[in-house]
Amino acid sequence: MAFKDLELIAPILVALNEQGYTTPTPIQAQSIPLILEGRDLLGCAQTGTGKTAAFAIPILQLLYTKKTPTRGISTLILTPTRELAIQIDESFAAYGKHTKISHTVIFGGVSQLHQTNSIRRGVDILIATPGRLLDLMQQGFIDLRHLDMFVLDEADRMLDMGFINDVKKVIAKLPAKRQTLFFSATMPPEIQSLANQLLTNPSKVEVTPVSSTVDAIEQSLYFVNKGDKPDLLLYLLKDAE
């Protein structure tokens, strides 16, 4: 299968070709048609599977072919770290190069001035980390009332990094009628519960076994008191020599 077989519009196909991409990865081939149909999606996929393009490409197409003009932020992508947020923003810039669809990225740890100026000018797609998003929402810079699509990326990392309550606060501000895309590498009970709350009759795409481990890696479990961990680590490293 090639990208041209997924009924993508010419501006996106040209951009993909310029990036040297002709063949979709499994998650892209499975997810893109479902998203273009307007379905909610539950994606179980690890980093490095092409997940970002799997949602960025159809989002760009849906916005480009939308019959009515957007009123403010149309799509929100929530991701746990600034590094991931920047990478996602770069992907939208690459795939949407010929669409003139506007996007910006916001994250903490830097001055908000440039970010708020971008939002004031108007954006179709907002990529954000939870803390900075909530901060700017509380300050009145961000209005999500007209949101059409919500993407929660790396949901299990949100949980691991302690962002799950912030995520729930953001979700509480979203319009009930929207398309939601939910991606996580693993599905612990709390993440599964969150997915059940967010998604409506979702399609499921799974490209790797949940919590899969590379075959070449041998795993062992040692029960040890916290204070003894450094000594155990030193013992194991010396034993491996």
Ligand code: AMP
Contents of the next structure:
Amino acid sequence: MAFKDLELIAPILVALNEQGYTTPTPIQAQSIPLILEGRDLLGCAQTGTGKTAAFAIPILQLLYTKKTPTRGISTLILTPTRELAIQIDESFAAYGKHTKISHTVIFGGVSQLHQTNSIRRGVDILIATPGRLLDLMQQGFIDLRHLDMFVLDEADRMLDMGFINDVKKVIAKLPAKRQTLFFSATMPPEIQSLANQLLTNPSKVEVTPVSSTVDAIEQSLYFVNKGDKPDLLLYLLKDAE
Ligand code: AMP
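Could you switch over to the form predicted together with the ligand, since the one displayed so far is the form predicted alone?
Every component of the complex follows; first up is the chain already shown.
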């Protein structure tokens, strides 16, 4: 399977080629066609699986091929940390280089002026951390009435980091008629119930992280000095015979 088999438009294929990407990762191969069809998606995948491109590529294509012109922010991506938000923004810049689709990123801990200026100029895609987004919404800088795509990234980390109430407050302000993509590495009960509440008849895509261990493998840990490692290994191998 190659990116060209996913019915992607030329401006995106050219950009992917420039990035040196030829083959979609498993989450990309599974998610891109479903998102392009307009389906809601529940993606169980960690960072490192290529999940950012799995949602960024079809979002760019849907916006590029949209029949009616967009008015205001049409896509919101919520992610827990400033680092992830910046990475996602950079991905949209890279894959959307030949599309003229506008995007901006907002996060806390820095002055809001630069962020509110770019929002005022008008953006199609907004990437945000929950606290700063709520703050700017409360100040009246952000209008989500025309939103038709919502991505919740790293939902389980939102819960771990104590952002889940902010996330719920944002969700309460979103238009009901929209496509929703929900990504989480794990599905604890609170996250599963949020997914059930947010998604309509979702397709489920699951990829196991490369580093996961098969259940049948028993693991144990020994703390030894570096110089003793070969002896310990020999001892354990002999013991296992
Ligand atoms: P992510 O899981 O979205 O954080 O992506 C992990 C890394 O894989 C990022 O550095 C991407 O630039 C890279 N990447 C994503 N998709 C592909 C692909 N299809 N081929 C090669 N590298 C990729």
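Only a predicted model underlies this, so the values are computations on that prediction, with no experimental measurement involved. Between two forms, the rigid core is defined as the largest C-alpha subset superposing within 1.5 Å. Numbering follows the first chain given and starts at 1.
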Core superposition between the two forms, C-alpha change of residue 224 at least 2 Å | yes
Just checking, between the two forms and with the core aligned, does residue 233 shift 2 Å or more at the CA?
-> yes
